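Heads up, the chain below is alone and in the form predicted alone; it's given as structure tokens.
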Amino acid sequence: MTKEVCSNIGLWLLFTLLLSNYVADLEASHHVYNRLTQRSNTKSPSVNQPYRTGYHFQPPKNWMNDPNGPMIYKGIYHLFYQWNPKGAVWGNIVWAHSTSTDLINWDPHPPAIFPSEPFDINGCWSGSVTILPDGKPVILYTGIDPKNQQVQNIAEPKDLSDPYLVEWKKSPLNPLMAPDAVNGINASSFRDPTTAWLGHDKKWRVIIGSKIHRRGLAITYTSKDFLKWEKSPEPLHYDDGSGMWECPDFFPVTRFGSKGVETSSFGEPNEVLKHVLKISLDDTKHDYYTVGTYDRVGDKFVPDKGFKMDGTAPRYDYGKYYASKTFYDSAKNRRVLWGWTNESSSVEDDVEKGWSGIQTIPRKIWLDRSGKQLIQWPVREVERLRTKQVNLRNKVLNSRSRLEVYGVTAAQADVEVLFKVRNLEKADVMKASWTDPQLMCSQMNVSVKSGLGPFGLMVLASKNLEEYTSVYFRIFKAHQNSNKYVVLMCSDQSRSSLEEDNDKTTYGAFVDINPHQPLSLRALIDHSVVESFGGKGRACITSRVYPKLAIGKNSHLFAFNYGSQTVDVLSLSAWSMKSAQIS
């Protein structure tokens, strides 16, 4: 560890001590556990805790939520995130800060932004980074003022020659955007500014999440100089019944290939440019997106046919995943997605283990050539952690059979498998009432046999299957005598742990793939998290599980088929994963 990193850790601990007497009493949707946040003896997590992840980003201790302002600057990746320096529950929020050269291994720095001024004295909430035309990054973030109003502030680096951007300063002009009686903004629902973009008129635009009664809003502000902002007469987009829109994100995508596009891009002449509007719905705690067209003159986002920005919209991830944020990686010409995954254990368990919350592995994200959905895939850098590999080829899974995968560390692994389904005509017929994939997966768990499925992986499994988490497919005929099929992907946590107090919700998603072709499934397994990617990233499900038996060397991995028809494993590759260096 370098002297600089050691110094940074020392500064981080100093900031922790300085902030340890600060306790917020905030409103909005965030639950403050005052009794727990006032603890002065926050536990330092043990290095051998069975549920701490090996290669997912998480701070050494305490609560973490939303990823904030991810970016690349002078070849260094930066991740800021919401962090409680005092305890393992939400409260006392600051912008913690870490840097990396590869998005996988991270070094910590002191908090970049912490409550210090009237405009943020009750908390420094989520926001984004914008890279200005001269190359200077600036942060827009939500501060909570003495009246518990949500206001928008700006901060900029003290030293642009420092690629680590360790020190930040706040503008004396803050707050730049504030609610008042004239603009009709809900002072307790006005937060999370996006990365800004330059419009056709050379004015900056930024959107902020809000609501009025049940109407969810993406409010637009414009500025010529990035300091004086004016509210636009109309929002970028809204929905009358969805409630609060948190953590909005708005970015362009191209329908040709998987390359990323910079936020202010007008697109190359030969590109068909679309835009994605993503919101985090406070009511459901899920992230939804729509694909559409951005009217640059009218400052309006118009969803494509079939898209509606509400709880029916497609989701980035159909499991435990929220408050996501993307950035344009100019070094590799890609758009990268970060997302927060909270715990499924009790608050008391979180306090006992001394930490709560992780970030999922960063994902490259792009628009499918059909223009109908986004594709996600773990960034390639995570593959550098792969070590011992096991390969299986052309294995047959008969009805009610399992195949154990030996030779890898099953508690910390990366698995890719390709299935080939026989006898598609034997698939059960889809019922008209089966419209909710999560409900279908809950009612037809892994023990329920159907014509085609369930087949997939059992991960974090105990030897005798007292515990296991199953990730699998089922295939249905769309209608009787139909040659069209529906593919259902499930992540079943109902048997994941003998501990009864955990959240064991089962998740599900429909996967837009052709079952006449091989079906792919990838699982990133890391002690208490399973990130699953179906159909080469067309459906993603993240789960948090806490087995009592299937931990460490006692964890097992199986491919299985519990359906009535035979399924082929064309290929299965599994790797043990090294731990990332996250100081």
Given for the second form:
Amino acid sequence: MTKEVCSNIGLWLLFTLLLSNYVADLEASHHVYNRLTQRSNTKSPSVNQPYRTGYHFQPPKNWMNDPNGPMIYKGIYHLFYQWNPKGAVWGNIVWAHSTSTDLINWDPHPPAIFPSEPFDINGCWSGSVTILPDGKPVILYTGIDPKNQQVQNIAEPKDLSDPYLVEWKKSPLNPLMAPDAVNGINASSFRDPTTAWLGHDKKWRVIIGSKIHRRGLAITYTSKDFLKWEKSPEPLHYDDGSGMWECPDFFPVTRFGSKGVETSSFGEPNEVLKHVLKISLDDTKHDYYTVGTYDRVGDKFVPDKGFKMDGTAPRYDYGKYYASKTFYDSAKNRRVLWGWTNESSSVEDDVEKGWSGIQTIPRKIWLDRSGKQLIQWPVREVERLRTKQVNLRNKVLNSRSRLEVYGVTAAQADVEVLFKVRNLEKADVMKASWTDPQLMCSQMNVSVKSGLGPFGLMVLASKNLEEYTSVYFRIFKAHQNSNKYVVLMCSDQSRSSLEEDNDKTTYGAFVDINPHQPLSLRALIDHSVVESFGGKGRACITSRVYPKLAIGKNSHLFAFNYGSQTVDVLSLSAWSMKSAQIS
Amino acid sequence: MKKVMMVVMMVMVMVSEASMIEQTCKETPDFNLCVSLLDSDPRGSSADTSGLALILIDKIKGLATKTLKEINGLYKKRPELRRALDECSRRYKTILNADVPEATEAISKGVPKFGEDGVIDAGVEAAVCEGEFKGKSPLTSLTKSMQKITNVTRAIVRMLL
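The form predicted alone done, now the form predicted in complex with the partner chain:
All chains and molecules follow, beginning with the one already shown.
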């Protein structure tokens, strides 16, 4: 009798729970679809989805681009992102929203910001979060007004006691910054406000990407109260010829060590700080950064010698990577980098599969000892997904050999390998014309033998190598009688799929490492994405591939050496990766 | 005298407006095609670069619509090509339902890179369709037109980046 009553109550509670869940969902989606006028044309993602990721962040369906306003608040990480509720191409953009306690597993929430006022009625584009001195997070974002002009708006949480900060309210003072006849700002080139920072004078500064003809610039605005903003007469920095500067990011880094620095920080008493300016170039679709100093008096960024903020600057990632943005993680005292990776498939494929765009695994980012580049490494939390480790030690890879790595889910894996090269003096000499690593990699595929290399990994490979993606090194002598070497890293997608209509461009980068030391290569493999890290994060290359054969259980992993000289695999560790909860 | 001045001004304005189209088209891979497409459109003479790009995206839309009609007609005439026609139908619908709206919104709102993406993809979809016929395509002339128009359009969109 008691049991019956209990189970009835249990059933009733379950029913109520499910019902209230359903009702809550209805309310949330009512918000979103209220404002949208176009008909939706996405199918629900079909059952057959060989390319969806197991642990890289992506929404359940539709188009995603820039990561927005990443932050940590009351111990919870937030990621907002540009999302199209209506389809698998860019359009109708809103700020979608997810939270996490570990940067790997995510809970979705209803969109935080969507068109609702004149100042954003035609779009809610990218922006950033600033944590105010009292701890309150505020969002500055670009809105598109009724005249299709780009303006900057503020939004703040409706309820600060909600740890998930689900609802946001917009100030009636918006837009806070707008193009007009006086400031002469180009109304279709004024977007992507950064995290703001405080100056000596207690005034806030923020920069916004813009251009004047072919001059790309970071327009500076200042404010005492975060509501009334004044345009500075001079931009923080500019470059003639680079075109529109999108998604700028400006942050301090500590000169020595890997800890993060809060955006407004002046550093510890004896700490040397450098500053990093980063831009996304519309023209080339790549992200670039420069290291330099911040002249706080003149509000100018001064690149260090050897750096120019244009298409010659170093890139975070030499593959498919754009619109990246960092935030200071106060919980773990690190600076974390998010970056968007779009598809390399045709739009018809994207519409068919019902989605487009992923985020890379967040990376910790810090200044190298040399001061000449930033180092990136996937946040340690991703390693919690590692299971079933396979270890290989001290294997010899003779010329023209491959070594299959068994016992790992090759389509969803994390691999770290350490190579040792023997006869460095047998390296080929660099040609004077070889200045572009991407060209070098695309002109010399894996069948081209060098003295040293190609050696590396073949990932997402079919059993008989009809399909494979190769990530590898080649080593060259800098000059004929030199004892200086050049290390080239390539990510070659040209044989990645039997499908013809993908973008299979090859990517390449020089890696600033000494090949007398063992060469490290790590690959995060996740069905249709490969994130490769050379030299422990000195060079990063992200690529997208869509094999027809090398899918799921039919995916294989090899180490290989097609160079003339033998190479040693000092160690190779491969882990099957658990799936994360991404939506 | 005032009337003469007005006529002179009008002629100067007309000449310089034609130059805008010509100047823009000079920087594209197909000057003649570019000029003929833009001159033939009433909006062409007073459009800025964004406006010219939007006109060409309209032409892409028109050509895709025309090609889709041709594809539909071919089902009866060439039933043995059914599979290729199905693929082509999907591809051209993507141009109309995804690429064109994306490019139009992007260029109107000042984020031309998504416009470039849409235009590039229109060319890709047309090429994939053409490839389905393994060298014996009944749509080659239309495909070639699409390639030419998308190349010109892309060049103009890139001026906005």
